[in-house]
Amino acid sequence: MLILDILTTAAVLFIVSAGLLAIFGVLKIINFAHGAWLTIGAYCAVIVAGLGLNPWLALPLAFLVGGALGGVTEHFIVRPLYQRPLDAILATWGLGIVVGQLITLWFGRDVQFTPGLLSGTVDVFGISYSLYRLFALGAAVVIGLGFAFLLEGTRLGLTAQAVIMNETLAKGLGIDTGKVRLATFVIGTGLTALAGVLLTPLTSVDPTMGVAWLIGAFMLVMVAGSSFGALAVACLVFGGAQVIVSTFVSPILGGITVAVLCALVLRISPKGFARA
C-alpha cells in the first residue's frame, strides 16, 4: 500500500508540474499564473458537470480553453517580456490573481465538486486500491512518453530543442522563435488545465485551489531544470518522502515536506537534479 501511494502521489505531482516545466524549459519563464490554469481545468470540470455531460469531456475541453488563453496569454503578456524575466514573474503573479477574482465573480466562493472520472476499487496483489489513483499513474506515465515523443520525434520538439541550447544560433538558422515560444505556452498551459480537471477528483474545487499546488509545483521545476527526466525522479523522491512524512510522522509536514527538501537540494546544488 505504501509504495501504491508513493507511486500514485508522484504521479500526481508530476501531472501537475508538466506544464510549468515546458514552459520554463523552451521561455526561461515561470509562469506564476500556473495555479490559475490548474482552476481554469477544475472548473471545466465544473461547467461539464452543470450541463449534464460525460465528465470526461471535460479533458479536452480544458486543454482547448487553457492552449487557447494561454495563446492570449503569451501574445499580449508574456512576449513583450522575454528580455526581463522578474517583470514576467510579477505579470503572471498578477494574471493568476485576476483569472482567482474572475472565477469567483463569476462562480462565488463556494466550494464545489465534480462526478469522479472513474469511481470503485481494484484488487492490486491482494490489496484494494483506489482505481482512480491508479488511473493518475497512467496518465503520467503517458503524458511522460508523450513528451519525450514529442521532443525527439517531432519537428516541433526539435526546434525547441535547439532553442533551449541556443536561441541565438537557433535564430540564425531560420528557426522561428517566436512561434516555437507561443506552441510551447500554448501546449504546458492547455496541459496545466488538463491537469486541473485530473484534480478534481482528488480535491474539491474553488477559486484558490491552484494556489496550493504552485509552490510544490515552482520548486521542483527548479529541481528539475529543463528535463522531464529529472522532473520525474523528483516527484517519486519527493513524492515519497511526503507520503512517508504524512504517514508515520504527521499530514501537516507531510504538506511541506516537497518544498523543504527541495529547497534543500536546490542549497547544496544549485542546478538541482540536472546538475552535469
The other form holds:
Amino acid sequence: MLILDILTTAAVLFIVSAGLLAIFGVLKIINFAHGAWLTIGAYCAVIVAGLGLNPWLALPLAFLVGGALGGVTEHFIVRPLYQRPLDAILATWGLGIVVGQLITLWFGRDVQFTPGLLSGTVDVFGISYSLYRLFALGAAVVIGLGFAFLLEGTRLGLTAQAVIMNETLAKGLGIDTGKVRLATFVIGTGLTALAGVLLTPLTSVDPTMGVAWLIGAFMLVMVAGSSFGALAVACLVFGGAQVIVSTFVSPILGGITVAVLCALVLRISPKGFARA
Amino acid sequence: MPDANTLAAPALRRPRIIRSYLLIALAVTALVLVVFGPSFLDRFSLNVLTRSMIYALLAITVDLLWGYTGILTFGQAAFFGVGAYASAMVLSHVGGSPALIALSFALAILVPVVLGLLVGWLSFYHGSTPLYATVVSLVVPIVITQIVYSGGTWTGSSSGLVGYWGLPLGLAGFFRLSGLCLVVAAVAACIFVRSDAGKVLIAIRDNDTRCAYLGLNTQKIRILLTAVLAGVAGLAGFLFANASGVVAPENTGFVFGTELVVWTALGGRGTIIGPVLGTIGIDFLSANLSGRLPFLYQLLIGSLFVLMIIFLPNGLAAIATAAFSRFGGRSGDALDNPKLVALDDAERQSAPIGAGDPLLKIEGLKKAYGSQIVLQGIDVEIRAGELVSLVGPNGAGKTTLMRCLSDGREDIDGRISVSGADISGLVPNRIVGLGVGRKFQVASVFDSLTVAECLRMARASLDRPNWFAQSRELALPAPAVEILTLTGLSGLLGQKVSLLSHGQKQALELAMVVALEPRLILLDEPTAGLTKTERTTIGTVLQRLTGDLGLAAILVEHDLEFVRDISSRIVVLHQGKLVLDGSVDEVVNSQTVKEIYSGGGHD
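How about the form predicted in complex with the partner chain, since we already have the form predicted alone?
Complete assembly follows, chain above in first position.
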C-alpha cells in the first residue's frame, strides 16, 4: 500500500513537473506561470464536461489550447527576457495572476467539478487501489518515455540538446535557436495543460489550484536540472519522503517535505541530481 | 598633506545639495501628513493607510535586497509573519501588560533576525547562485505558513489569532506610529544607499566576483543584510499585529511575498521612494476599488506588472528620475567629483628588492580536470620587487595558474604559499587579505558606479566606509593616484563607469587593484586591446610599482616585445609544464622558446 502510494505520488509529481522541466532545461527560464497552465488544462476539462463530450477529449483539447497560448506567451513575454532570468520569473508570475483573474472572471471563483476520467478500484496484490492513481502511474511512464523519444529520436530533440549544451555553438552551426525555443515552450506548456486535465480527478478545480502545485514542481525541477531521468529519480525520492512524512508524522508537514528537502539538497550539492 | 591633488572643482557640488534638500522636504511633508492625517481622513482610509504604510515599510526591505543588492526575495513575507505571530502569540497566550508588550516587541524583532541569519546562511555561501537564494526565499514562507497551520491553538491554525490586547493607541495613534516608522525607515534607507557603505550593495549586485577579489566578504554582507532586514520586517509585523488586532496565515505566505515584489517593481526598484509610493498607492487603491471590481483590479495590476517588467524594468520611478534629470540638468553624476587625495606613504615600509623570504612560493603544483592535466610540476618562487612575465602559447595553462594563485579552493596538488601562509582552501577575499591583488583579463569593474565609487570600493576592506554620507575626499595610495593621473582618469572621477572606454576600464581596474595595497599583483593580459600609448603607460606604471615600490607582479602576456621591455624575469609555460625560468636575455635567446613559438615544440 505504502509502495503504491509512493509510486503514484511520484508519478503525479512527475506529470506535473515535466512541462516545467522541458522549458527550464532548454530555455533556462523558470516559467512561474506554470500553475496557470495547469489551471487552464483543468478548465479545459470543465469545458468539455460542460459540453457533454467524452471527458477524454479534454486531453487533446488542453494540449492544443495550452500549446497555442504558450506560443503567444513565448513570443510576447518570454522572448525579451532571455537575458534577464530573474525578471522572467516575475513576468511569468504576473502572467499567472492575469490568467488566474481571467479564469475567475469567466468561470467565477467557485470550485468546479468534473466527471472522473476513470473511477473505481482494482485489486493489486490483494489490496484494492484507486484505478485512476494507477492510470496516472502509466501516464507518467508514457510521458517520460515520450520525452526520451522526443529528445533522442527526433531532429527537434537533437537540436534542443545542442541548444542545452552550447547555445552559441548551436547558433553558429546554423540552428535556428529561436525556433527551438518556441517549439520547446509550446510543447512544455501544452504538456502542462495536459497535466492539468490529469489532475482534475485528484484535486478540486478552482482558479488558484495551480499555485499549490507550482512550488513543488519548481523545487523538483531545480533539483533535476535539465534531465528527465534526474526528475524521475527526484520525484521518487522526494515524493516517497512526502508520503512517508504524511503517513507517519503529519499531513501538513508532508506538504512541505518536498520543498524543504529540495532546498537542502541544493545547498549541499548545488547541481542537485543533474549529475546522475 | 603636501602631495594632495586638488583635481575636482569644489564649486560644482550643487546636485548633491539639491538632492539633500529634496529628501528633507519630502521627509517633512510626509511627517506633516502623518501627524495631521487623522484629522481629515475618514475611518476607512485611516485603517487602510495604516496597513499600506506597514506594507510600504516591507517594500523598502524588498527594495534594498532586490533593487540594490540584486537578491530577488519572496521571503520578506515570512519574516513579517514571524514578527506578527511572535507578538500576537505573546499577547494572546501570556498577556498584554506593558512589560509583556515590550517583550513581544523584542521577540518580534529578535526571532526574525535569528531566522534571517539562518536563511542567510542557507542562501549565501561561496559559489551560491542568485537563483538558489530566490529558491530558498520561496521555501521559507511556505514552511512558516505550514508551521502556522499545524500550530493548533498556539497559532490559531487556519483562523489565525484575534482578540488580544496590544499597544493601547487607537486608530489615529497606530496611523501616526506606522507613518513615523515608515518615514524614519525611508529616510534611513535613502541616506544609507547614498553613503559609501551603501554603494557596496550596488557593487555586489553589479559584480560579485570583483567584490570578492577586492577583499570583501560578499556572502557575509548578504547574510547580515538579510538578518537586519528580517528584523525590520519583524518590526513591521509587530506594528501590523498591534494595529490590526488580527494575524492570519496569509500574512506569512508566499503569495504575500510575491505581492511585495510586485509593488516594489511597479514603484521602481532601486529607488526607495518608488516602492514606498507604489505600495501605498496600489494597496490603498485596491482597498477602495476591490469592492466594486475585484477581479478586474487584480487583472489590471497583473497586466501592468508584466508590461512593466518587460518594457520598464526600473518601474514608474525611472520615468520620474529621467524627467527630473532632464529638468534639473543633472547630466549624470559628472559634477559630483570628489577630491583626490594621496595617502601618506610613510607607514608603508617597502621591502628591499629581491631579498628576504619569497613572497610567493609554488611547490610541485599540479592541476587536472578529470584526466586532463592542465598544469604539472610547477615550482616557482617570486620575491619582492620582481616583475615576472608568464608567457607561453594558448592553452599552456597560464590563466589556470593565475586562478590557482588567487582562489585557494581550486582542487590542486602541491603547495602554494603567500608570505609563508598556505593558501589552500582559502576563498578569494581571504587571499586578497594576504596581499594578493588580481586584475582580470576582461576589465572587471562596477558598471553602475562612478570611477570614484569603484576606487572607494577597493578601499572598503581597508578603510571603514562612511555609513552616512558620500565622502568628499577620495584617499588612495600614491601609486593608485599616479595611475589615475597618468591615464587621465583623475579628471573623470565622477564619470559613470559604463561610459568609459575599454582602455580606461582596464586602467581603472589596475588602479583599483593597486589601491588594495597588495604586495603581489596578478595581471592577466593587462594590455589586451589597448593602444600603443596606453600600453606604454601601463608598462611604466608596472615598472614603478615593482622597481621603486617593491611590489611583486606576475604578468600574463602575449606581446613579447612588451614583456621584454619591462620584465625582470620570464617564466615560460608550455603544455602545462614549466619549460624555462630565467632572465629576459636567457629566455629571449633560448632555442626552446623559439621552437615553441614557431609551432615546432610538440614533442
